[in-house]
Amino acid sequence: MKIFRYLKSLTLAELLKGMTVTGKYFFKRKFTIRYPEEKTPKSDRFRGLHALRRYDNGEERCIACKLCEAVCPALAISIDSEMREDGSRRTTKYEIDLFKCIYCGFCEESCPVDSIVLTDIHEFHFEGKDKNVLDKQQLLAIGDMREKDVATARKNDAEYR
């Protein structure tokens, strides 16, 4: 067995073996994106960047219940909630730690009014280490500005159940 072993090595099998795998991928098409010019597609589960949604007459929807903030496995929900004067619950503050999220969507599920969206942005970066905590006002913007994407991918996933 050792002797085999011994005349295996000096004929170099597996360095023919890896070559040969080599040789198969070299003249195989190469699959190459030239990004950012082409985009790949994407999955119609992808979840991106959050969006906090707002109603018809531009109110918004979160109604402070703070299902979302329970149900995150990485804590990377905060909000602080007060009474309004017509006996309504809204957010005082809702913040989204970018770097603690895991981007699992149970936030999105949980939620009774269909406030937290997660929606199709992919390319975000941050200029600095404090820029990773999304706020209320940033939220809804990103909210104002995919509303009638998030709304027609809304649309289709009734029609689709």
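Quick caveat: nothing in here was measured; it's all calculated off a predicted structure. Positions refer to the first chain, counted from 1. Rigid core here is just the name for the largest C-alpha set that superposes within 1.5 Å across the two forms. Compared with the form predicted in complex with its partner chain:
- Residue 123: CA moves less than 2 Å between these two forms after rigid-core fitting.
- Once the rigid core is used as the reference frame, the Cα position of residue 57 differs between these two forms by less than 2 Å.
- Relative to the superposed core, residue 141 undergoes a Cα shift smaller than 2 Å between these two forms.
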Second form
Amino acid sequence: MKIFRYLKSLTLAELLKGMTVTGKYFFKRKFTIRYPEEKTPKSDRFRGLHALRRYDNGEERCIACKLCEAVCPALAISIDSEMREDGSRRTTKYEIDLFKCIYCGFCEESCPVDSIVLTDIHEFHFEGKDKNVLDKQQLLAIGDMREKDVATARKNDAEYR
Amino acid sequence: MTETTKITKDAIPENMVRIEIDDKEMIVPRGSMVIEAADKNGISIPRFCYHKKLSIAANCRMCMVDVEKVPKPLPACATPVMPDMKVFTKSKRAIDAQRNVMEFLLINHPLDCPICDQGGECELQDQSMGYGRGVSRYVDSKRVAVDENIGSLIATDMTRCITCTRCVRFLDEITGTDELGGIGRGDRTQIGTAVGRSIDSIMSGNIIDLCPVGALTNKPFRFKARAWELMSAQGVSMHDAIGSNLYYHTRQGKILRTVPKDNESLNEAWISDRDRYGVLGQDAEDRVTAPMVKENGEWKETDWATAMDLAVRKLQANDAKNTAVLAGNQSTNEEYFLLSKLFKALGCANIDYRLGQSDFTQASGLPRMDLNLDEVGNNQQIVLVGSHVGHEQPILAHRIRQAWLKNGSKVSIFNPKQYHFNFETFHHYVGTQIEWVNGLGSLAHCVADLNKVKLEGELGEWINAQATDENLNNLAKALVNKDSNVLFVIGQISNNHPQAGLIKAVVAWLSSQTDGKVYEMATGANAVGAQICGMGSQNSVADILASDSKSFLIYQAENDDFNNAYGAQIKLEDADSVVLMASFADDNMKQVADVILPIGLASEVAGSYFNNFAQMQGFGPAAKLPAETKPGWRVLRVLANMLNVDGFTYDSIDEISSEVALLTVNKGEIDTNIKVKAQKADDLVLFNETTIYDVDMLARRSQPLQDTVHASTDNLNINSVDAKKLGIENAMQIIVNQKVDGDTITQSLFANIDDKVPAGSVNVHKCVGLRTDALNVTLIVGDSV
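Okay, that is the form predicted alone; can I get the form predicted in complex with its partner chain now?
Following is the full complex, with the preceding chain placed first.
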């Protein structure tokens, strides 16, 4: 057996085998892109940074039913609720801890009013120790910023849900 | 009894029948319903309208079951058991019937579970998971109902109502107030008050628990939390001595609502509104959450060490003989035990908790309690002596109503005001604070004549001096009847009466003549515990306020708790030092105190209460102590060590509780050999009333309760006859002068003409600041406002 191994290494057969693969891909089309100038397309179901949506008239959608808080497997969401002056049920605190969140998307699935959504934003960072917790105002602001994309993605995906 | 062994015919008692439910054999009482038999044997049948404590309505049709040889499914709640009946709760016909009923119920029910407070604890939601269809077939318009505002305690969402009528039946059968009813027919039936009034029953909160859907929900709790976020902790009522068992529901260590815990021998399945909403006073603005000291008249928050040092210096400033301890009646046994142990060890004899009372001649022992609460219904004759029972111990009023309703008990009443009761009265004696006591004497006189007994002693002479009359003679005849059990209830109006000792002596004498039993109400949730722990065995609060005491420790009490709030305030202002250990400090207390040590409420600490039947009931801490607040027993322990008193080495509350459990509980007795202190009416007689939500510092601070119709007012209630005589009209400003021991207390109040007040009497609420121990007042009529 030893003699075969000796001959194999002497003839550089394995090296040539490997180089064949390299050579094959050398002439194929490239997979890599020039991130961040170039970006790959994302699925409509991409689960990125969270947002709270509003209705067209500017009213926040969230009704403080706390189903997202209950369903969250990482206990990342915490909500306080109260009666607003007009008698409607609203949150006074809506916080998501992004360190705890595992981006499973259960919150979006449980939401009866399509308020909490996961946008396709996946490039974000924090510049402070306690900045990992998004509060209600931040979440609503993200929602306002990305409402168009979110709505389109939901519409495209609607028939598969 | 297993399924394999057949029950032989001979083994079945006369009043029982053998039935089979889902092939399970059981013997159940003849005449009981199928649903009761199923519940007892752990077979679940869905239901909405059936409730074990209410009458059977059978209008939700959810409990349909299949019975052998019956062509149609039958409602299990309204089908009596028959010998050898075979019931199937899971057969196709039964399940189909239940599913169809569910579909009809959901036709008009809105799908707003996400914003409904009942979501997560809703019977309709739970059962629709089992019986409901996934998709609705209904396409027409849904029914919508208009919401009524029924007060500060209960929120309504009548569109969600499935007309099970549990609330209607509760307010009809249990409270007897008939405040809700069904209006309209068929699917247009709506539950409502019809006239747009609020629901004013003192037990109204129970309809929230009864409602199987979210039509009636807890108003102060509205939208605050979901059922699954709440932690449940067992507690005991902090407002009356029945000791109702309850659960506090907390979220993040804060009590958000209260619900009853079933206890068949005490509160059954109910609690009063005071127990349900009283605890909400915990968040009042004047809650003290950090130790505070007064520096040059300014209050400053400080740390515990500084505050305790100052408290010790203040308490040592005067000799123990000139030191006094005045406590409220809401603290735990353990706190009372340490408090009395500490100050007795220091040689202080001025310890009391009976701040609202004025006559202490019969107050040195426990209240007399000859029976347990579930024995109230065994009495054919019940005599209420000076009691607005529903407002003093609501659960007792419920028991008396049930006794009247189910056992035909006859209830007679002696009162200073024509209160409305939720039972019919056999004899209702209403007179001024002086007259009704004399009326009780007249009754005793009639009984003495009927029994042909010779009256002796001062009490005998006094009874003899009271005139007899025919009405009272009829009552006396009913009471001395050998076939009837008699119960005398001594209420809190009697306890706070300046002639309390005399009233109790007359009742004790009457009970001995009629073979009756006596139930003496304790004033305050843990008054019995305070007495057992030795808080009431020495100088009374009246002696203390009259003594030279210069150093005071006020423990969970405030100015409004005193019978003589005015006198107490002056005494405390003159004192060298006042240490306040309390959860709350209002402006009056802040004015007199030198140092405030914040301690927890009974809902925030572990401990125990004795109820009116001397049963000890323990509980753990339900809520977190706010900020710097500490449990009272810990503060007292440290205080004792700083004052160099031995025997305070307790490391846990259990060590104190076990010592409390070893204390002797003497049976309450009433002495009939007393000195009679006669009262004479000069002009108008004052009835100074402690209202239902003015009983303790917590209830006073509960905003939802203070927003009800039962809250105290600064009215002066006067009979129309007297009003006409004095030229008084409604809303006129009246100046009331109360003369006591050469001192005059003056208050300006608004007239309210009310014929529930007997002629010759004026009625005010205690919060206006008049004393309860002096009955004579004069009025000066001012200008109309």
